[in-house]
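This document opens with one chain alone, in structure tokens, the form predicted alone.
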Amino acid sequence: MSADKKTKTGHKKTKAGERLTKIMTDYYVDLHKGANKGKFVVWGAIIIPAELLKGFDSVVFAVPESHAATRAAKALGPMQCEKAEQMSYSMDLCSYARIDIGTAFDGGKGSPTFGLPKPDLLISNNNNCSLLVKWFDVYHREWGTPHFILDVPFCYESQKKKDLNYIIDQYHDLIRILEEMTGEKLDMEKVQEALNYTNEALKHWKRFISFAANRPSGITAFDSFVQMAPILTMRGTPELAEHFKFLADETEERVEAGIFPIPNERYRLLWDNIAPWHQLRKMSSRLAKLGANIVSASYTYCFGSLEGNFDPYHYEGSDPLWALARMQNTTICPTGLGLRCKAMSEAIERIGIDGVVFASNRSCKVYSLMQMDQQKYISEKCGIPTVMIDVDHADVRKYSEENAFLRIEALLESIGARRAGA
């Protein structure tokens, strides 16, 4: 930035914020539409390869994952997750599962999208939520919908080949089961298109997150928290490559113009875990007094990537099949520890990180179940700061905001100290 630009401040929602509003919306107003017109529902994890849906015309895709997230960011987890709670479901239980089962089983009473269409099939994965599997199991058994399971290896390196055609076998049953449950055959072609969407999508998702490396920040990990709602429901779309090129240029002329959401950062901060979608505003509201920004978070950097790397994959037209198999471990849940540090270490040297805040996830044991060895790690290797917090990423009920920015604090004292003894 040229020394004559002032630096403005950037809190006001941006027009990606506006049209990402629009879009979700017409989502969840369409998927409606789409099941009362007879079209085959399917809901899916985040990591199942919903380009191969686009490849029939008759399916409409939800995510129940992302469902739940709304749900939490608008204030509305504690009471879809007492519903479940009261039909025995236990508070141990994932927030997202005890949300999306309160809501489903109310008739989609209490959520603004009116809840999810009764689903079709249900199609969940083991790489990146083990109990999201016995959550979909649950609709199985009351609604006796059928229930396919996508099985996925754990990785502590790249991707084996066999590995990659284990996958592509179960894809080959999946396409079966589909063409036997829609009446329609899979066009390939249309598959392919999907993911040349997907790809050119993450392509700009990957720009909009490199402006965090600028100082200051030209984003909040609140921001990406944000937009990456269609990446989860809308993959292999145009409307997804779309609004992701116009968040990032939108982001690149904000920048260029001096405008940043924090301009007195004195504190850039790395988030690992889900978002705490009960307190983005809260929590970026009052980091911002601080002079702190969490600029990035390997729950946002990882899409796109494979695993243990930082750069996007980039799907070049080989077979559709194998490219989606590729792409399953595309994640951090189902990476190794080893992996994980990997991509970790790289965004806190490309971002130039000060310090990272490992989100204890309450709801998420698949996530944080490394944490403790990663934050050593981290703390060795790359010699910064580091603090461990309690949150739940949808049940507010299990947060303590005054212990959580006492240790956050304690973080940014110690980043002092270590700045003047340098």
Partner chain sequence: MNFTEYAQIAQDGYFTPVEGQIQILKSRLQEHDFTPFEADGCVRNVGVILSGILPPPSSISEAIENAGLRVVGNDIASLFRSYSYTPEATGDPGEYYVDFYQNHYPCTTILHSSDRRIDALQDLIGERKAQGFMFIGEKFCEYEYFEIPYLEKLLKDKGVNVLSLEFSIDDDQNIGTFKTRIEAFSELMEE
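It should be emphasised that the depicted structure is a prediction, and the values quoted were computed from it without experimental measurement. Here, rigid core means the biggest group of C-alpha atoms that superpose within 1.5 Å across both forms. Residue numbers count along the first chain shown, from 1. What changes on going to the form predicted in complex with its partner chain:
- Positional change of residue 277 between these two forms stays under 2 Å at the C-alpha, relative to the superposed core.
- With the core held fixed, the Cα of residue 136 is displaced between these two forms by less than 2 Å.
- A displacement of 2 angstroms or greater separates the C-alpha positions of residue 301 between these two forms, with the rigid core held in common.
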Second form
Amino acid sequence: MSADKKTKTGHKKTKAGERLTKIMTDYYVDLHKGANKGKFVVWGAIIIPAELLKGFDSVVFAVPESHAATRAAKALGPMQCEKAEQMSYSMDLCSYARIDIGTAFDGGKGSPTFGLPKPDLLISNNNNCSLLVKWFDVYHREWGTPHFILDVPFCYESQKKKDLNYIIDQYHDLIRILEEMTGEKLDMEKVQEALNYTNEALKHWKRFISFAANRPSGITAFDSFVQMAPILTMRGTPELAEHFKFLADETEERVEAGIFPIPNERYRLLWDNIAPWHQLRKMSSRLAKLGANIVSASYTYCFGSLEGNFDPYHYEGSDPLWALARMQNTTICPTGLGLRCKAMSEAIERIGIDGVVFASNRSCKVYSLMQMDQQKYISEKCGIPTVMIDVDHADVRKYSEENAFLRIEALLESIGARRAGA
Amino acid sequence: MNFTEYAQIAQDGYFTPVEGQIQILKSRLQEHDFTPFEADGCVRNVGVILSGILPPPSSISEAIENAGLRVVGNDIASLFRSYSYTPEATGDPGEYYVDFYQNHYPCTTILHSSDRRIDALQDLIGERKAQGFMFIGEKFCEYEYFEIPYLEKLLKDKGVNVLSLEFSIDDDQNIGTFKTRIEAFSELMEE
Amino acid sequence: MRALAPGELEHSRECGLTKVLTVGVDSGSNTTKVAVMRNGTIIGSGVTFTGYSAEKSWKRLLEDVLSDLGVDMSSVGRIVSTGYGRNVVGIADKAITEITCHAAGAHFLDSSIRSIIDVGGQDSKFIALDGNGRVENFAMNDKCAAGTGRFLEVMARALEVDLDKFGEISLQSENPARISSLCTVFAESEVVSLISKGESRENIIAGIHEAIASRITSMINRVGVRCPVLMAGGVAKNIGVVKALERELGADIKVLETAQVNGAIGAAVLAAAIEG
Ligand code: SF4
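Next block, the form predicted in complex with its partner chain, ref. the form predicted alone:
First the chain shown before, then all remaining chains and molecules of the complex.
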């Protein structure tokens, strides 16, 4: 067995961690190579039907949100945000958007992946948040790149049949546009195949994040945040399915061998919001010292789930366009409070959570807006302590560590007090 | 009628039931003499267009008009974009609203129309011969914030002066700093 | 010293007395400044704290400056007021914003100046001038205090260091600390935690200067810097901020002796230009 590499904090970096770096590097290299060879570059929001694009050989797919997250995790957020602010983009706008705009208009400078190749088509949707549409519009205006906007109805209960059909209709428009622009005919069999790969990948992803239910937990949410990059960028590929299988297998082996990230786990927490990209190391190691582990996060279910449920959706080989439309109402942002609460309380029950950290995110208003009500609901319904902290997921300049930890530690104390009282 | 007054009447309507609004408007129409508003002699009468989601707080409208700027048009969503097109009443609310949204004046927040909005705005500026464009930013409406840097650049290239201000609802603190900006903006166009 | 009688100025004007002096009054929120000009030369100026009454303070200051010059109000012709309190200077012939006045002052003192950075206690401004010294564009800080003198005041309090010493102390720093928060309150807690971690005073202060410089630069770049650059306002006295700004901007910054009274000088210059 090769010697495990040590990461800065002294944690052993997993093989899946090393493997991740490799597949993501390959992805960005392929993306740039493809673009250089004249492939058709699509920039898409994370939840657009990426598998559909796999029906075109000539298309490569880039994901600004994921790219922005990578830079934030590498502490490059503020530098790129400032570039956008200097172009008069308000510092109240989503930090992903500011990072991306700053990088894109500076020709990819300061990005470890050299930015993204310029797009031929922008595809956004309004189900994460409609501001993302405006963010993509910035490029549409500046570069004249066509911009396709998918309109996905918000849902308060199960997705309605007419909404599903409405989404499918728009897929047909999208296919027609792609065919016209690329000069290539869509190969539906390839879309089917891509869906199968995604499905396989999701199956292993579910296995992986389910190790949170182990005591002590087999994973930390921080591990799962990092591993999300390929699910956003490489859906519909065999590489993704293989990687997640590797990840789940390795985690399983470690759990069986009794290797746990926080062996002396005393507090099992759930995180609600996007990952605090600039704090992954700092926050996890400070929590570890307190015997606390954020074992799971609603964010890690933001792709592949259906409304009202954290579980990844299982595709059973029906019409690909139908399945892709069905998966547009993922569990968090495009769904109402009732569904969000249902999904979260089930997960709390299943994983065995002691307390919830609601991270109110200055950037992401859609994720944060309902948190106050959700916090109230969860405290009452699940009877566990919760806390609200202030973060910005990608702009460290709007985060105060002391301020956040004061509240997190108070949460741990109240969990402790309840135990002592019980 | 000056802009401050006009905006005030419109704003009073926001929280008044329709019947009440009709009443207010009727009586205003009766009592008001509609000779076009002439700024008094000392005012320089520099034409500006206001844009944004809501009209500015009235102290700001006053500051604008007192600084010698004349509001020659507005592109404010709640004062103009929303009223600019009224469908025929057909008795079918569904039909009415389809028509309303399909033919709505182009607006940043109505995503499919936001491209056309750029042209519509430039037409408005040209038609009213405005020298300046003032963006009344509403803190909550980030749609506008994604558009404004591009618009600012575009308009400046065409020789239109641009001033961006930012408010949150009912914000009447910091009036001093807003006045400084507005007056400096006016001084800048004077030269 | 003689108080001004109402209407006195109007009266003397009507009598056709030769008024040789023009005056600029800059009534700021922290400090009040006055400049007096004769025949195209600045002959006197003064600074005082504004205190609770803007009106009292500009009156007293103007009287003092005039009496130092051995004259009184009867020799004063046009007056232009500027600053936050520009409208409380009742006897002024005209109120003009600091933005236009700073431009006029800078252009008067050095006609090559193309950009002005003015960082005061409550706000910061950047003014771009055209070749003729006219305002071409300007930007002001957002609502937050991060790019203003206030930020420094809060930090000085947290560090228990006299603000006037900030500049000098920061020059000894070899390795400025990183202060990442934008929010003044968050940044203050960062500073407190740096102190408790034993970071040196000079490194913390240098870090504070870099933080404020980066905020100001953000504002400047929205308009675009042009050289030569002049810095005005009270914070220009802090060499640490000036140096940090020079690094961030990649440009030299001129600071004149008159930095703090630049707006008042501009007002006096504009007063001289009033016709009639
Ligand atoms: S605001 Fe939230 S949902 Fe919208 S782009 Fe930013 S992070 Fe994504």
